[in-house]
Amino acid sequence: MSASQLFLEYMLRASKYALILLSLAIIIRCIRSMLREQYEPETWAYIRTGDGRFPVNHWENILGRAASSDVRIDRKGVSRTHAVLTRNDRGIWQVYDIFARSGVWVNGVRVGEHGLRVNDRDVINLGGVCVRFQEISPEKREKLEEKRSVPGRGVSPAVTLLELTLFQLFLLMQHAILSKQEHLPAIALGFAALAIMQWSCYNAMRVIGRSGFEVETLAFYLSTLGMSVAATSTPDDMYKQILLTLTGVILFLIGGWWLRSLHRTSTMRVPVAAAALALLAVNAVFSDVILGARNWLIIGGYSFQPSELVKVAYVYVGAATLEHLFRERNLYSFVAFSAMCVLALALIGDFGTALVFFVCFLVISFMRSGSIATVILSISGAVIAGLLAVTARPYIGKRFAIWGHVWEDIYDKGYQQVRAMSAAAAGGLFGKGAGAGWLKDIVAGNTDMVFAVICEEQGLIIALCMCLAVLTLAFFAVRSARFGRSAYYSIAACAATTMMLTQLALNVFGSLDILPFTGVTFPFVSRGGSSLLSCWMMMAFIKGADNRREASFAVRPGERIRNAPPPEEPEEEEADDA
């Protein structure tokens, strides 16, 4: 071995260790910042009773005697869930009676089906128990906001982003050592463009006064691994990958801006649902059958997967029916929309995505209704539908038949999974290096088996870090849901991460024969423009759920009351006169 070859071998080995250390550092720093920092709820108003003053921390609040109520009023006469107090993004409060036997009154006027507006110092009567509503002035809210901690003080997002940039440089070094020289300029441009995007996005957030950047950092980390997969499997399409990533980031920013207005978001749910169903209908009618399914539409020489874009619409619509969230616990319209989406996916043969939609439906329906019976009924219906699908589509039955027995037929039904497991094992803990693997050349290697590709080229440790990044986003969404200002943000974030987690499980466990092989992509990492765009768009929902001070651009800081005069602060001697 020549001196130059020996030098390159040492550089390759050093880059493997550096990539592992940087991956661990990025994930650990994001976890510390997102999950360990104390979450401080926002306070929008107060409910005063004879027992004291209770903060109103959300835009949709259950008033009742139950321990799970947002504002607990443990008095005789108050039902377990008696009323709902809501705020719209114009700053107007309303109270609704949720079928409490003893009724709800505001200043002696009974609350009807469409609710009643509540103003500062109004008296709300809950079954004979009177409480006073105290609204907070914009000036007081700003003072309360200043007392909340700013994220990023303990764990600087700039340092984490610098570590990600170094991760990209070491990954580019591996490509420079192992890739063909004619592809190197495009690969280098791809990683440079990604670094420019992330730092531009970070600086833009700093300009508008936002300090939280962990969600975006994890998305860029996963996109970096996706860029590496594209560079090794389809290097001729690197310019396309750059453009798709840039488009995804722009759609993420537009989505965050759009979600700032919940009124606008809720108003557009019907057109969005109609557009999603129309897109699936076009897909079912005009697409061609490829490998047993009709997932792709080809327009002007470019192909895309409509179901990936419909995922975003599904989350959007499922979380956007705020006016029915508490008062009407029926899910008929959403169930009908879900059934039509799943039926369309069944017609085009995309049963893996149909399963992702179904799991997301369970999460949305439970968070909206709180009904375990609804979930059990839905699962029962899905089992029946699954048995019918296996009967109607023989190739689905074959996938289930080979499950757990892939080594018995390594040249036919178990061909892909056997090679995925072999490649993953060959990569060991540290991997062979970017582009040095062979699994990427197998059919669907860079999409449905991308976890095994990362295991082979980057090693098991980085592959697990890739999974941990998605898990961190999911835990963050669940944690944020408890403190979210609006149920919309909480439901949408949990639904979006549910889709990502389901895809992760099906991709990882399917390629390792732990679950049946369904052909589902890994979020951000699998090759495919439609999948990449949908993942970036769903990040806007997760970002919207982050209500830490100055953390999310998807929510307006220091919400002010519009179209109404600022309330006066009540005198102290009136505090307990309710």
Given for the second form:
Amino acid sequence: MSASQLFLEYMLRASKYALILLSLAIIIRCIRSMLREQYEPETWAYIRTGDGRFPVNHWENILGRAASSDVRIDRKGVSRTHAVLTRNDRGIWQVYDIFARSGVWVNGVRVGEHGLRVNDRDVINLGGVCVRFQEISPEKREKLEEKRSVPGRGVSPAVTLLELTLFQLFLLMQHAILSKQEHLPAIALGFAALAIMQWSCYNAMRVIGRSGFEVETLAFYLSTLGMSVAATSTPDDMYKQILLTLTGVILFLIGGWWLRSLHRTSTMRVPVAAAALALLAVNAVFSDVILGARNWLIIGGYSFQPSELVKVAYVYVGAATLEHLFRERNLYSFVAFSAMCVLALALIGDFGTALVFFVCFLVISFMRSGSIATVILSISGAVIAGLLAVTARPYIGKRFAIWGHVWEDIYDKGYQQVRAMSAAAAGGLFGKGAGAGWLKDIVAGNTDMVFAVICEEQGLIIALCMCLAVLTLAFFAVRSARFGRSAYYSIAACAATTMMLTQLALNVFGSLDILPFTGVTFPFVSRGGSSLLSCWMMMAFIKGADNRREASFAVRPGERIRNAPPPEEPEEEEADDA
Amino acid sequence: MKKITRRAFSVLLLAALVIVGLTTYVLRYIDHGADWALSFNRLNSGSSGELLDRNGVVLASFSADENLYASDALTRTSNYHVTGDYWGRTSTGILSTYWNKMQGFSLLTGTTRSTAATTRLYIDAGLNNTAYAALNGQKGCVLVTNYRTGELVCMVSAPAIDPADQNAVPGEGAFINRALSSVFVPGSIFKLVTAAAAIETVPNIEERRFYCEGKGNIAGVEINCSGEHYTQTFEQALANSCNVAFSKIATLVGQDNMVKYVRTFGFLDSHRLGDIPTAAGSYPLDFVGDPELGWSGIGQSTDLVNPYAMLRFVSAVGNGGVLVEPTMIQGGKPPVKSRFMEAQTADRLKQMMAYNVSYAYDGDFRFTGLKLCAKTGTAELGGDLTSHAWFVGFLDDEEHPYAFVVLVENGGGGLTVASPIAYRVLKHCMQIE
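Go ahead and give the structure of the form predicted in complex with the partner chain, now that the form predicted on its own is out.
Below, the chain from earlier opens the complete complex, with every other chain and molecule after it.
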């Protein structure tokens, strides 16, 4: 071995360890900042009862006797969940009677089906128990806000982003050593474009005074791995990948901005649902069959998967504000919408995506209704539908038959799985280096078996980090629900991460023969334009639920919107803020 | 919102399932990663390799297209328990135990090699041929190691099988390496162990005289001897392989000390030849009383010895009490050396074994040209079974420092059956570079 070869060998080895250390550092820093640090809820108003003053922490609150109420009024005559108190974008408060037996009055006026406006110092009568509603002036709110923790104090997002930039640099170095020289300029441009995009986003956030950047960092981390997969498997298409990532990021920013207004967001739900169904209908009629599923529309030479856009629409439509949740007919229309989506996907033979929708449906319907019975009923229905599907489409039955026995048929039914497992194991913990694998050249290697491609080239540790990144986003969505302004954002964030987790599970475990092979994409990392766009848009939902102080660009600071002069506050009430 | 927060935990259920799935994968990877990796990466990376003996004789070679063995049938057969086969019928062969490393796989780094890999052994395939031929169809095993360097030059277990012959009918236990995986009644070779223990624990052992009139008794139980030896010294007693004397010596050593030495010499442990584990022997550990202790001191009772463990013992005696652990594969870590017994003990034992050869075995005539120190064993098995024939020892020869164990299962007398095999093998050893 010549000296220069030896040098490259050492560089390659060093870069492997560096990539692992940087991966771990990035993920751990994000976990610390998103899941470990303490954050406090917002305070929007107070409810005064005979027992004292209770803060109103959300835009949507349940008043009632139950411990699960947001403002608990533990008095005789009050129902367990009695009323919903909401605030809209413009700062207008309303109270809704949610079928409380004893009724709700505001200043003596009975609240009807469509709710009633509540103003500062109004008296709300809950079945004979009177409480006083008390607003907070913008100045006071600003003071309260200042007491909340800002993300990024303990864990600087810039440092994490710097680590990610180094990660990209080392990955590029591996490609420089191992990939074909002719592709190198395009590959270098790909990683450079990512670095530019992430720092531009970061700077834009700084300019508008936002300090939460963990969600974006994780998304860029996953996109970096996706860029590496693109570079190793389809280096001729690097420009397309760059363009798609850029479009994804732009759609993410637009989506986040769109979610700032709850009014705008929720009024557009019905049109979005209609558009989604129309898209699926067009798809069912005009689509082409690629890899077993008729899920591709080809427009002007570009193929795209409508179901990926419908995923975003599904989350958008599925989430709902709190006052909606208590009307059964709302849930029924959502069930009908879900059934149509899943049916349309089953009709075109994309059972993997249908399953992703179904799991998402379970989580959304449970979050909306809280009913385990609904979940059990849905699962039994799905099992029956699944059995029907197996009889109707024999090739799905075949996939199930080979499940757990892939090594018995390595040239046909187990072809992809055994190669994925073999390549993944060949990578060991540290991988062979970006560009050095062979699995990428197997059919669907860079999509359905992408976990194994990453295992082979980057090693098991980074492949696990990749899964951990998605898990972290999910845990963060769950944690954010506690501080959510509106149920809409909390449900949407949880639904979005559910989709990603389900895709992860089906993709990773399908290719490793732990689950039947269904052929869905790994969020951000699998090659596939439509999938990449939808993943970035999903991130907007997580940003929309990130209600930490000055964290997310998708959350509007709540004060200084109303034009009405703030009411004078009595002196006595300044004292007890706690 | 509190309700929604609580219901959001349903997402965590999904996350938990993902974590369970990933854990499953990691565990399966640890278990099967090597099999997975090697099944396709050889095809995809074109890796190939070969297994050579110390003289460059090809014992096995593999590439993406085919798996081959040595070119001639005798070499394939006599080396079968060294190489094993590609489908792992014998678990102790190199092709089973060392396959991952030959291919270049480890759990940490995955597949590490894409070019041809050569694995070279210390084994002399020709010497194995000689040993296998000398066994002449009898069940048994032969082991030879260089006691100065630890190079294992000969390991044969019979019957073996020609791995390239698809129609070969395996003989009894053809897939068991008797040298590593089996234990046998030791008989008189165990007197070496009793002697070593006596040298270190019985103060006036050299001054004592032992009287034998063809049989003796310990606490009223009769012990038979092979002959009438009358008055003997310690050294003469070993040369006579006198059961009366050595059962007495075992009682002088005492059971606690016997157990201590049997344990120290590693007869009760499973050892490792590289990555290959060996079988552990046995010795009466619970209190048995003098008569049984006497029998155990002459290698009967419940004594069972693994041939490889015996090789370690004679090898250490030959090397002045320091054991150099035998190794089969070249290019590994430097040999492990350890103090096995006191140097004086080893020297005294060596003298006694040399005396054995010249006085009892008529060495100059029988083992012409060898500076041999050895001990025979004819292990009685009871019933109608023919005894195991043992011959163990070493060459007291700086040029050819080899220790050996020869066992013929149900072969008969140690001197008549096992020692001629040892002689042929050792004569061949004299030619090893």
